[in-house]
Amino acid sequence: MTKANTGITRRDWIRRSTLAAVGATLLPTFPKGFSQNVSNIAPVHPELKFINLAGNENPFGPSRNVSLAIMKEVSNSCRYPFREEKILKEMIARKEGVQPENIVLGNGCDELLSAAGRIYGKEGSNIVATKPTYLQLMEKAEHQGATVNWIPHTAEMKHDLESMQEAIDSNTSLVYICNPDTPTGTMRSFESIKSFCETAGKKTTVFLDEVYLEFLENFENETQVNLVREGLPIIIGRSFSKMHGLAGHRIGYTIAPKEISESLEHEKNSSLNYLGVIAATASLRDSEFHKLSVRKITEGRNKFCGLLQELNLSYTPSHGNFVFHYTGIPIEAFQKKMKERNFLVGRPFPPYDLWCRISIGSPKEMELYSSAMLQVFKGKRG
């Protein structure tokens, strides 16, 4: 009988054995009598069989360095992260070129958007925003009794900054801008956003949501954080959920003048989770993973846009980790077609009822999704 060739060299065997030993030392110690046999533990969600391309997550994270940091700290997750949160805030402040007092950490950027909605959404006030966009802040403001002055997109599906500026009145408590925007992925130039904020900032507060900006290779040249350093009433939102690949750990933050940051801190309704803080801290040090994320997402996005061109389907020039494209099919019907093929796609974004937002998944996920697209749009290929 011929001995099977496993393809594993002596060097591979030593490397794998070493990694296994290291991994074992990082695992938490279980109490006596506690079963460590995980082979019989059922999956948490055995019914989740769909490939999710609806959440704008980063499928390449967490990085190996972040995963190791989490494993090392698992046994400390019984603790509150008071000291660790202070360290993370100081690291972020150094990265952003501001003081720790300018940083507010939250359970994802969502918590801070909600806090801003409650602060600025007082009855009798109004919020200026475009639609569709990310709605968390405006929904909370409406619950408080504020009204929202919705400004439609331009024909290119971009923020109509000129009309938004004109819509600001004496009752406008805040303007919300997401740049790059979701679901369209479009963005306005650095100079146009800067000019808008400088003018609007004389009359009201601006919440500038930059959670997708880090997917730009020239991110440092596009952020408006310098406006905060100048003392303008600008709130900048960031998240570890996107480029850092830590959506499940729910860590986000805002950068704002001290007085605004104190209001946001006071309005928070929860504390951070220990492992999320550890993960975010480790990720800030992992610049190589950041470069990898940007490169892999850009490659996947460009490849998918190539398929859309072959299928003669229009799409917006996206600057995020997703693509917004025309289907010609009501979004609910398109969702159903894709769910039949085991994919979850973006939710409805009225008034673009014949358009769909697709998050960029792993190469294998996108390969499978491309096959599903070819099945649905057969005959449209150029």
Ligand SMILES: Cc1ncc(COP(=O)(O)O)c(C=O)c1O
Contents of the next structure:
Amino acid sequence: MTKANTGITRRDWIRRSTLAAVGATLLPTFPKGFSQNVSNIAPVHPELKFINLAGNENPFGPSRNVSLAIMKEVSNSCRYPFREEKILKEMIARKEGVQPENIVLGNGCDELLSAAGRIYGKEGSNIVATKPTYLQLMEKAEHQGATVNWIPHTAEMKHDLESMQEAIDSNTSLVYICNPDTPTGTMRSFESIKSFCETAGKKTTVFLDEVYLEFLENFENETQVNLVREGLPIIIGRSFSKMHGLAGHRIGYTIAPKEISESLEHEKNSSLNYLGVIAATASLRDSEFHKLSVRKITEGRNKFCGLLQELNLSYTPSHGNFVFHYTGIPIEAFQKKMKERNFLVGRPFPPYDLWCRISIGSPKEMELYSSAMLQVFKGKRG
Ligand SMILES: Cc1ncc(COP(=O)(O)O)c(C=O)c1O
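Give me the form predicted together with the named molecule now, not the form predicted on its own.
The complete assembly is shown below, putting the previous chain first.
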């Protein structure tokens, strides 16, 4: 075969044939990526042998369509993703009903939480937040010299919005609210968050972390993105790590008024990766997977709560892909017991030192974990 009669060089032809052959052997093993082909290969590090129920990841991703999109684009990952990022940002803006100037893409939502922590965490200012919750923003703010006014939970382990509102003073630069919250999974109602933001937004900025909100079946009715459309100083945080099942690709975004978005864009200090952008773009179109993801997580969560009931262990009503439950065992000792059984479970969340957060794994992982729970709490052999 010569370039003259086909337009393809011999090198191209070999490359394409090889890719086709590799594709042909790998494709039938979907939907779970390449797992069937590589399952017999030893982990790259002994630590990786553990079943990880600690990170609130979504084991059902990436979807088949996303995996195919990634494979198709692998050979283009020698490129910077500038054009692809622009396309992704426009798609997100359309989905959220805002302008692209309202969207900032980050290397995970973490990057944007960190940027907000640096912007609003100046010395002399304070951040109002609850504890325990997701700490990324507050840690960065404290590092910058701000103080954090920690407001304890209500008796139901929910945000005490009334006390948080009262805690806002003239030095409060930001309020952080995670809804649904972690580790508890609890939520405050749409109306109470809305009215909190409308009042607080007259005095300060609110970071509303909605990364777990997409696990709700009626997600569109629960997001507060409308407040951004109305021009309130609200930053909404979202992630492709949760419902989309793309944690390893590190993509998140914020939705905020233009001036706030500009300062977040200016403050962020890393960039996105090509295949992550491709994965997120393909995942946005994959509404079938979104339904599947929500259904599977809800099923796994309900089943695990059934086990907790059987074991008489109390838990909070979770709206996320995790459950926070009482163990009666100091968390470090409980982590050790589970690690001996090959599981990684959630970290300490003081002051709930006798509680543990479990991320919902695949049905097989949860079946194995249920046996471990029975061993620990009933002395049963799994
Ligand atoms: C409440 C909350 N916000 C943000 C993040 C970070 O998300 P990302 O993976 O997009 O950085 C997490 C991660 O677990 C989280 O629990």
